[in-house]
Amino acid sequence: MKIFIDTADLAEIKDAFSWGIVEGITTNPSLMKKAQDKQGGTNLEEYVKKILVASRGTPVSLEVLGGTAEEMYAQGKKLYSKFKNYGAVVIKIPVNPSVDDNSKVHYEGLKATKMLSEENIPVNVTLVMTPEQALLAAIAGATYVSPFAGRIDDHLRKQRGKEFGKLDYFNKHGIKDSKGNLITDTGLVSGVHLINSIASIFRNYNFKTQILAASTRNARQVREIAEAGAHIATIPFPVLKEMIHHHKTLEGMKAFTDDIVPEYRKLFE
């Protein structure tokens, strides 16, 4: 599994990309504003242009804001053509722009990642809250679909209520709520869940869109959503720096350093 970083952070990209296990960032209007005033309001599109170089090559998903699909359309050729030179762009689409049940626009996300896709431009369809929504993006051409897990993991929880708080997990087989009933949402018992059933979807059909976990909250989350078949995990800097973490790791450091004797230390003189 490829490991990306979410976030629009300069510090933050490179730091982590420094310690060689990043192969690519995702970005969204609202980390790239909160980026940009901790630079001093720096010029965005200059800002963009940072976060590619910085990138080294990887993908960097830059989202549309449109509505429709001709908007989402010209607003995503308009940033390939931008920032292409800088590096490798990947255009960020919602699978389904509407905020409300206005069934005229639920597919224009669909509609504009078909049309992105077969001039070549990749897309990376984004807000995907269930495998059937995979599915139909990766039928609609998308290089990358993102499930995210940890938002379904915060529906889910809120199902039940004050029993489950928000710094809690789910294990991979689900939980109950005070009834003994299983919470599902369209049959899902958690975000890994999620991943897990799009994994095997597209394994079936030999899909080329690969899975972008995104929304991961802690490393045991990463841990499992590798484990589900995600081609790739897009993680937040705090939660890359406490993956490499573990006490014992740290005992065993401190020990072998206090174990080391001056004849292999001359060693390397």
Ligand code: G3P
Contents of the next structure:
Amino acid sequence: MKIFIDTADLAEIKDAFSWGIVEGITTNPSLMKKAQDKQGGTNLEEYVKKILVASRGTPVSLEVLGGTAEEMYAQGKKLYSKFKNYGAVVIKIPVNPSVDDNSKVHYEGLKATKMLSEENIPVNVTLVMTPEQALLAAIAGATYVSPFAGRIDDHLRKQRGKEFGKLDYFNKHGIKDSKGNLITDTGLVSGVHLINSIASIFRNYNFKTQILAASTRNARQVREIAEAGAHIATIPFPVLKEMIHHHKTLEGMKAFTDDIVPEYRKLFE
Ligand code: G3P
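I've shown you the form predicted alone. Could you give me the structure of the form predicted in complex with this ligand?
Let's see the whole complex now, leading with the same chain.
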């Protein structure tokens, strides 16, 4: 499984890439806003170019604004042509983006995905919350689908009111409520289960579309996402750090350091 970094924060991107294990970047309007706020406002076009340069030729997802298929297609083309000389731009299209003033939902994401994919512009279909959405996105020609694991867990928690707090983890087997019933939403017991299900479907039909597990919230979830067979997990920098930490590792390092005798140091001279 590849690791992407889920941030638009240039300092985090540079730091994470320096570790030598990151192979792509995902951004969205919220992450761009967070990065801009931190900078105290910035020329976003120049900032995006810097992100692309920092990406060292790996895929960088940039999201459209939404709207009709034609609008998203035009926005995707614009982003692609504007930034493609700076890095490997991937256009992020929400799977089901548009609700009009009469609360009517428009299914424009798939159309835009097909239009861009047919022109060999790589598309990352985002905000995927069900295996069915992922299946349709794959048929439409998406290069990546982004199932939002953490947000499915949020949703399952919310359904149960105060019974579960933010730190309760919905693992791959799901968790039970106080009456012993497994908590599900349309058969999904967790965000990891969502990814597991998509992986089975894609394997059954040899889809080339890659599963880019998103909305990752902690190290254990990333582990279970890897077990589930995601091709990529996009991970916020703090979670990436959490994946490396273990108190026994730190304890072990301290003990080794305490045991270094002068003769051992001489080996490095
Ligand atoms: O890649 C999607 C991600 O940025 C959303 O994460 O934690 O806001 O659900 P989160």
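Positions refer to the first chain, counted from 1. These numbers come from a predicted model, not from an experiment. Rigid core here is just the name for the largest C-alpha set that superposes within 1.5 Å across the two forms.
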* Comparing between the two forms on the rigid core: C-alpha of I260 shifted by 2 Å or more? -> yes
